[in-house]
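For reference, the chain that follows is the form predicted alone, supplied as structure tokens.
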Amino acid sequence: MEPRPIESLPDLELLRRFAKGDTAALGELASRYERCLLGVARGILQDRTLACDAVQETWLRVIRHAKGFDGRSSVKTWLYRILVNRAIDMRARRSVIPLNEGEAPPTVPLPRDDEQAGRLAEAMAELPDASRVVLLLCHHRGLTHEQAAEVLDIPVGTLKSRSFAAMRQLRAALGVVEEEARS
């Protein structure tokens, strides 16, 4: 039987292979998750350079701790948890990080024009960190409520409540009337 190509291996197998010294396995994990991690980091930090630093720190932690991964969570949620913790720590070390000129963090939903994109970026920037992270994970990155709750290490019910409240805050910041939001 021929070995499966590295691209078809599940995340857990890739992490296990990397822990045993297969650097190509880490490269495959990075190709699967790098853009997603960067998008979440940009949404939290609102700065591309800092987001790249957070992603780099995430991969360094993965490299250091791959052998200790116990499989209680999926590799995907483990990566997101590391990234979210890194980004929040970085944000806390800096008081307020302004948006770069003309740069909007990746947000939800996708705007229809530049004016809407600007309003959405401003509204997302005004949200508390916890609200913004929930929206980024659930609506921008498409994690399930269960996966996002695992990343944030909170109960699913708490995650759902935060998601509902965060969407309500975002709608209010954008001036969307509740009846409009339901249609």
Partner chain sequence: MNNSPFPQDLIERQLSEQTEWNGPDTQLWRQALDAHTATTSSARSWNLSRRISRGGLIAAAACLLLFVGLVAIMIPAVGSARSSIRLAAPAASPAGADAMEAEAAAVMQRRQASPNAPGPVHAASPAVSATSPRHVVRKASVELRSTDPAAAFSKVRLLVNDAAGEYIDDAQSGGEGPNASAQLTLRIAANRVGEVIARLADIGKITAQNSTGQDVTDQVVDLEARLRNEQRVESELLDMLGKNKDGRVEDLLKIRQNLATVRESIERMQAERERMNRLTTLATLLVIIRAESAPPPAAAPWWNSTKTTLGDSWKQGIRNFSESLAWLIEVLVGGALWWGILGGIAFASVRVRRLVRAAAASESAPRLQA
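All values reported here derive from a predicted model rather than from experimental measurement. Positions refer to the first chain, counted from 1. Heads up, when I say rigid core I mean the largest set of C-alphas that superpose within 1.5 Å between the two forms. What changes on going to the form predicted in complex with the partner chain:
- In the core-superposed comparison between the two forms, T144 has its Cα shifted by at least 2 Å.
Instead of the form predicted alone shown above, give the structure for the form predicted in complex with the partner chain, please.
Since only the chain itself is given, any partners or molecules it might have are not part of what comes next.
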């Protein structure tokens, strides 16, 4: 019987292979999730360099604890959970992270979309960690609501209600009137 190509293997099998010493398996896992993880990290930390650090630390922990993975959750949500924990810890270590640190400060007037993105980022920065992470995970394209709930270890219903509350906070921070939002 011909061995299955590594690209077609499920995440759990890849992690087990890596735990047995197959580094290519980790490469395959990274090709599936590294960009997604970087996106979420950047969303939480608002900084590319820090996001890279968070993802690298995430991989380090995956490497260290791959053998101990018990399979109670999926590998994907395990990765995201480690990443979210790392990002939260990094934010806690640097209690105030200036917005867009490490990125070139805008020197020319922003186009309309970029201006809106900047305001949104400012408003997001005003939100508590819990609300911000819920919003980001719920709107991240790589995760379903069920998977986001698993990452945060909460029921889906709770995730939705928190997401709704977080969205209201965000809109308030943006100065959007509720009636206008309803319309």
